[in-house]
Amino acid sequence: MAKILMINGSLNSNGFNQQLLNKIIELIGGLAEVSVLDWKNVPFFVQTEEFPAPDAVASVRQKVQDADVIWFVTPEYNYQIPGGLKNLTDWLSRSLDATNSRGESAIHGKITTVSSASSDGGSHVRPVLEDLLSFIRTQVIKENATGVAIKPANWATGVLEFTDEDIYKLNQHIKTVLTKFA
């Protein structure tokens, strides 16, 4: 059974992307072992403080290494990746070997995929994050990757609503990811 590690690009515990992440977990059901990465204590990346890695960094790196799939669910800030998430990927992409700056990282070779809840379903942030994930040597699943558009009424209620089409697309995305382990 695949081990999927979900990473919310926002630290908002009830934000739209947390709601999307929860829906994905619900739809996966018992088809995979799913956990959510707690990365709120990861410090700002400072190259001179890489070795030894801070405890919070060592912890998230280990969880990433233990997973088969890393599923990013992220908001879109000015068409870009949230700063905190970029910082996390910087830590995850760094070599684990202090003597080889191009050595394997915690995320090296991992299967990754991206979903987003934003005004336009993350049509800008998903390709940006997918390009970054490819650059840091992950196996990015782009086929059937999904975004959920936040409707105008959702901004007032704070509740992300899913259409039948959203659910269909999310299920297709899940199926594509899990096919890698069939």
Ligand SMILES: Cc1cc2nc3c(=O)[nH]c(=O)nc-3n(C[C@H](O)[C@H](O)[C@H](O)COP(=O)(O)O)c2cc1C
Contents of the next structure:
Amino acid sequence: MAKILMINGSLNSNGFNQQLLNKIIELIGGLAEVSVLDWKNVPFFVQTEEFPAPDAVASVRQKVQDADVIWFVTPEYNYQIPGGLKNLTDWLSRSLDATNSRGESAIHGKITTVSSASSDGGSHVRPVLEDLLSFIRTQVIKENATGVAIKPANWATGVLEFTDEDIYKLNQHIKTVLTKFA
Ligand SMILES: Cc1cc2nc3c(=O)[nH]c(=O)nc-3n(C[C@H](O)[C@H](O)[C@H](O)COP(=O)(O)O)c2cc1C
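Please could you give me the other form, the form predicted in complex with the ligand, since above is the form predicted alone?
Starting with the chain above, the whole complex follows.
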């Protein structure tokens, strides 16, 4: 059974992206082993502090290494990747071998995919993050990747509503990812 590690690009544990992440887990059901990465203690990247890696970095790297799929669910900030998530991917992109800067990273070769809950479904941030994930040598699944728009009424309630079409697309995305393990 595939092991999927979910990463929320937002640290708002009640936010729209957390709700989207929870919905994806609900729709995956028992079809995969799913866990969620806690990355809130990862420090800002400093090149002189890479070896040995800070404990919080070593911990998230191990969880990424243990997974088959890394599924990012992220907000869009100014058409871009949120700063905290970019910092996390910088740590994950680095070689684990102090003697070889081109060596394998924790995320090297992993299957990755991106979803977003943003005003228009993250139409700008998703390709930016997908490009970054390709650049750091992961296998990015773009086919059927999902953006869920935050509907105008959702801003007042804080509750992300899913249309039937949203659910259909999320199921298609999940199917595309799980097909890699059929
Ligand atoms: C600094 C900042 C920049 C933002 N820029 C965008 C943007 O470019 N496009 C967009 O759709 N939403 C933008 N938003 C709105 C976020 O998408 C929205 O706040 C997001 O859904 C929050 O996700 P969360 O509830 O999971 O934290 C921005 C929000 C912030 C705080």
